[in-house]
Every structure is written in C-alpha cells, then in structure tokens.
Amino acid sequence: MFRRSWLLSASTLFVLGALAPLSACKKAASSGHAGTKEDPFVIGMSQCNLGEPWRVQMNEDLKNAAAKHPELKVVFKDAQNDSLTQRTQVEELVNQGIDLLVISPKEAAPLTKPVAEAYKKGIPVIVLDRAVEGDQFTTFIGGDNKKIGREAGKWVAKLLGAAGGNVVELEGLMTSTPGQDRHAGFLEGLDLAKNTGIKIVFTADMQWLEPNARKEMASALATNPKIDVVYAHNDPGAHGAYLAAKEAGREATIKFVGIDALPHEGVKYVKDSLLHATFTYPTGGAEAIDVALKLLKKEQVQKKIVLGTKSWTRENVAKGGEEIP
C-alpha cells in the first residue's frame, strides 16, 4: 500500500487544523510520491455504483484522461450502490496514503463526514456529480441539475401547449441531490400555476434504474388511461418507461423525455425515435483529471465548477444537438 512518511510537530498540526476550513484549495499532505512515471501521484476514485451506464462512462472518461499523464495512477473503488460501503472505501483510500480523492457520492449526508475527514487531513477532495453537505471539500464539479430539469420542464410545457396533458415523473434517487434538483427544476419549468392544463398524474422514485422504471411505468399505465408525457430523471428510466408502454401497446401515444444524453444511449434513443428528447448531463470525468493536476501542482481552483448542457430532440439530433446558454 501507499504509506505517508513525514513527521509534523504538534504546533504545525494545530496550525494546519486551524487553517483547513479556510483554504479554498487544500495542499496535499506529502505522501512521498514524487509525481513521476516511476513514482506517480495516486488518485483514489470512489464511485457510488457501476449499475448505471452513465457512471461507467464517468469512470471511463476519468481513466482515459488520466492515461495521458504517466505521473498519475488512479485506484478505482465501486461502492455497489451502498453508502456504508462507500464510506468504508473512502476511509481505506485515505489510510492507503492517496494524494487526492475524487468521489461521486451515493447520498449527501452519509458521505459528508468521511469527505470532511479526508479534507481536514490535507488531502484535496474533488466531489463529482453529487454534492455533500457543508463545504469541507476542495472543489465540486458537476452539471446544473436544476437547470437541466428546468429545461426539460419548459420543453414539456411547450410540447403540451395550451391544451395541457397528463405527465408521469419517474424520479432518480430522491435522497441524492441530482434527483432533488431535477425534480425541483422540472416543476419550475412546467410552471403549473400558469399552465393549469398540465397535470402530474403519477410520480415514483425509480432510483436511476431501468428495471425499476419499467415496473413503475407499468403501474402508471394500469392506473392512468391517458398519459401524454413521461419525464424520467435519466435515460435508462425513460427507456424503461418506453419498454413498459410498448408492452402495453401504448408507446405511440406517449412522448418520452430523459436526461444524460450518452452517445450510445440517450442520443441513440432519440435517433431511433424511442425518446423524443434528452438533455446532456456531462460526467465530469475528464474535467476531474484536469483539476486534479492543478491541485497536485498546488494551484488554486474554483470551489464550484459547473458544466454545460445541450438539448437533443428529434428536430436537432442530426445537427449534434443544441447548446443551452
């Protein structure tokens, strides 16, 4: 394993501890790694799960970006969708003497403490995609989930027009910040106070998983003879809803909207006329490596880095989607 090899006086530790919360860019504690090809910096990557194609892509993006830098080595951990497991894995990475931690948390509250503990020990921490509570981390990188949800809501409201219609919302994990923000943004975009003809007739937490979405959509179909639009918090959810509707013989009368827009998933579903729209949610994997390099060189970075989004509809998909300002 990787061991730290340094001694600090009690007074030095006191000063570091006092300054830690005030630093916008933590300096890595010296682990003995030189940051060379022979002795690379070690980055610990704590992924909440690999059951979602989008998260597999995040790891792949991070891995490919790191491969361009021989002075970096990435150790990947998969928490298999369990917060307690992820917490333990973060502690293991810290004890192994990593130079920097990248974490995409399953949930905010359970991962706040281990992230803060790593940060206070002088390890730069990049929180990727899902936030933790407080500010005891170096930087957050992610898309604007509320904005993306809002754009999806605006698109649905425009689609339904003055006549309105019935909407099903299949939520991501609602104990996660992206799920909460994609829901809140969607309601803002729909503007139900203005668009009184739009009704949300069914809502369920499918926890980002396609099989769950398919099951929940089957329930929605059984209890609602008229559904005009399905808004799912990710593309696997939208695809699961489509499959359930197709099994019931009702896919032609329903429009499906998702989020993520991976080229081989959401964008392909739009091209194949399964979904009507999706919105880009960038993985941030490549950006995390760019930021990690700066931090390991003791450079300052922003506390929050927000990534952009695009819409992909049947009208613009052939043109490469449309940037949303």
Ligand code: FRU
Second form
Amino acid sequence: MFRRSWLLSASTLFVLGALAPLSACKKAASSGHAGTKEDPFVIGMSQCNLGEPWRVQMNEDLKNAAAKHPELKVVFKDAQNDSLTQRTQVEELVNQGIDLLVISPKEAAPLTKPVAEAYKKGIPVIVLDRAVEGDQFTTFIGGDNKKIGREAGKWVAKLLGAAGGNVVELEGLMTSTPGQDRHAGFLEGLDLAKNTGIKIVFTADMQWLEPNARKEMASALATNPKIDVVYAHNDPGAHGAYLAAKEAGREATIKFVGIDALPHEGVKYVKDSLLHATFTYPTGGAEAIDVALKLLKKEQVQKKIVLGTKSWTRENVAKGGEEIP
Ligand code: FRU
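Rather than the form predicted on its own that you just supplied, could I have the structure of the form predicted in complex with ligand FRU?
Whole complex next, starting from this chain.
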C-alpha cells in the first residue's frame, strides 16, 4: 500500500522531458474499440521475460491497475528472454489490432524497429524500464538507472573509506540500457580518481541472471584472495554472488549490494543480513496504466517519465528505507 502510493507520487514528482506530439495519439482507437466495458480498449503488453520476480511484479502491477478500469483489457505476451521472439510478438499484437502497446524490451537495438513500426501506424507506444534507440515511441517510463548506479557507487566509496578495497562488479545485460547506465553511474559514484584505494578487480556480464552471477562470482573468488564488496546490477545477481561466496566460506568477509528492492527479494535479503544494501527500481506497471488511460483519451503526456528510488541498508531497513531526492 505504502509502496504503491509512494511510487505514484514519485512519478508525478519526477516528470521530465518534452510533451509527446499529439500526432502519436491521433489514431489511439484505430482498431475501433469503443473503450467501454462491453467493448474495451485492448492494451498489448510485451514482456521480455518472466524469469525474475521483478518482472512478475511488473505484470502484476499492470494487471491490478488495469483491473480498476473495466474499459481496459490487457493482453500479455512473454518473450522468454529472446529478442527475436519479442519482435515477433510485438508484430502479432499490432496485427491483432491492439489500441495501445506497452513494451519492456529485452535489448535496445533489436526492438527499436518493431516499436517504431507500431508507432508509425498510429498505435501509442509506452516503453517501460529498458529503453529502445531513437524517439519513435510515444513515451518512456522508468527508473533513473544512472542515478541508482551513482548512489550505489557513492555508498560503496563511503563504506570502503580512506583504506579503499577490492570491488567485483556483476553487470546486467550490457546490450540493455539499465546495464549500461548502472555501470556508468557506478563509476561516477565511486570516483576512482579521488578514491585511489578502490580497485575493481573483476567485472563480468551476468545478463541479469542469478545462476550466471553465481558462476561468475565463483571465478572471481578463485582468482582474487581479497574481495571486499560485490556490486551486482540486480538483486538476483547479488544473491547469486552471495551463494557462491558462501560455498567458498567467504561470505562473512564480503559486502553485497544489489538493485530492485522487491519486498520479498532484495529487501528481505537485507533484513536477513545477506545483502548490505539494495536500491528500489520501480516497475512502473501502475504508472503505465495511468498513462495509457490518458493516451487512449487522446490527452498529451510527457515523452519521458522518470520514477524515484530509495535506499535500503542494514541501518534503515527497519524504518522502511530512505528516499533519495
Ligand atoms: C528483471 C531485471 C531486473 C532489473 C531490470 C532491468 O528482468 O533484470 O532485475 O532491475 O530487469 O531492466
């Protein structure tokens, strides 16, 4: 309850960017749906995968928000972590005559064209969480990954202090925009030019997947006798790293930081003292439905809607985390 209302207020607070051109919304009801209970607007939702709890939550958030509006029907597609499948599914949705497309793309480059094609046909397109290239979509909704990475970097720099230390970075899929931004932001926050005692001793792309993170961390442990902090681009990655360290009997000497902060995943890991910190990455599911309603009513919306974040650490977790302005 608290989380949901916080996200909604965050979305209104962090609205940035130019207004999307009205032309993008012109043919919102091109398939002819009336937008009534009997003949609802059909929203096609292309989800890149449902392998991680965070994506299951995103779909739930969309579903729950849409359930409050009988004039909406949402059709879900799961691309099972395959960009080509996702591309085909977007094309199928468009051919089925949806009124609006919501997409959380696996990777930017391969999904840019199908998204642009839907948009050029006059279907309003909401891109959620991971971006596509260019500007051929109606609006983007998502967290500020650069900022979250920067906050994680500042947190690690402060934790290691003047003595510095050895850091492992387990990256999310680097062909997806959150992976790129969480890495760039982290480097900014670490400020290696100033904090010369900090060394990144191992970096690997674990593609957002816990089993990959576990494997990569086993290699990091084998080649590095001293690791002080692991920064993983998501909580499944941080948890995979923790499990590898535990297997090697080294979990007590390493601090683990992740991103996502789902109540039953990352936040619980912090409460259970597995992770030292995590940062909220809102799904944007509820906000997407709010925006979809506006677009279907042919109202203008911002081209980019940026959602807020919170830190969850061992110090603040009992108080419900801390908002980051
Ligand atoms: C789920 C996920 C999240 C992450 C997001 C980034 O697939 O990996 O853990 O925050 O995608 O797009």
